[in-house]
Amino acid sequence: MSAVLPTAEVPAADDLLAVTEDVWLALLGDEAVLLPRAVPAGSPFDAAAWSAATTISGGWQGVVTVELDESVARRLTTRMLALPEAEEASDSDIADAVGELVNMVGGNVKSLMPGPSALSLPAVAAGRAAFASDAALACRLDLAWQGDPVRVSVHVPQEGPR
């Protein structure tokens, strides 16, 4: 876990972890435990990834992103959509599942911050998330699910959340 901007109006890493674990548990059940993963601050996500972002705007502004290893994204999708183990999830299915994941985490982050605020539709990509040049990392979780990397981040405008 890391928190880069020590301001009062960014989600605490412990709060981001709690909402991420709650969402993960709701989507995947009791056996799907996320574990902390030691990654040096400033390190890029170290996996072939799927990523998704959702923007919170209004009383508080920020961007919540989720980055997943390819194998995590496929297993997550298979479980979320209750696909047979032998059936491979399509890219469209993965995009839907990863988008729903960031939407749920983002909605929970929105509820922690001053409002009223609105949550954008998720943007999903097969690849790493890109950020606007005026966004700064506020909070980051590096986790592992069944040994593969998962990253959840919150970015805020460089002048801080409004």
Second form
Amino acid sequence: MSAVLPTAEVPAADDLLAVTEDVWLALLGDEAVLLPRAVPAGSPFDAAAWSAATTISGGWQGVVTVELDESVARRLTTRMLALPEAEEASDSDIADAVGELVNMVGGNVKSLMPGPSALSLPAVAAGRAAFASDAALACRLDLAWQGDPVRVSVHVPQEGPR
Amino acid sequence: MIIDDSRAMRSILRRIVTDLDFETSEAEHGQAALDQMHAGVVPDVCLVDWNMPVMDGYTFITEVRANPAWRDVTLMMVTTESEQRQIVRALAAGAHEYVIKPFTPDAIVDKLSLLGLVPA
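Form predicted alone already given; the form predicted together with its partner chain follows:
All chains and molecules follow, beginning with the one already shown.
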């Protein structure tokens, strides 16, 4: 867990963790245990196969992203869609499920911050999330689900002269 | 009718209400839901997401409430939008209930029960 930009108005890491755990629990029930994962500050996510982002704009500005290991994304999708074990989730299914995941995390982050604000539709990518050059990391969670990595981040517009 | 742009979320909601013996139809945005209703698929209850492409859930609710022929349709928002201002807007526009994602199956059942759509 790490929080950067302490002077900016950013969600607390504990709040982001609570939101993420709530979403995970709702989607996965008793298989939902997320464990902290020690990752040095500034390290790129080591396994991003799927990422999704949603933008909050209005009373508070920021971008919430979720990055998932391929196997996490696939298992999450299988659970959300209740696919039979023999059936493999398609890339389209995974994109849909990961998009809904970031939508739920982002929507709840929005509720923690000053409003009124609007939440964008999620953008999902196979690979790493791309950010505008003026976005700065505000808060990051490195977690593991069933041994595989999950990262949740909040980025905010960088303050100061450009 | 389950109205949500996410197939995964529609699947989750479908399982919950199917267990309650509801028959379901689905739409991926408000306009698709309105199209089905104009074609004669008028549901007892709609579970409506807020943020969707083409037509959002708030607009869908205002469109349904503007048509007297659909006055008996129960509307329940199921959305990540949790600002009080948004909840008040949706209820004022004609939504009967409001569920914030993430939710447990019990939360959906409880709201449907409050609405008299399933036995308490």
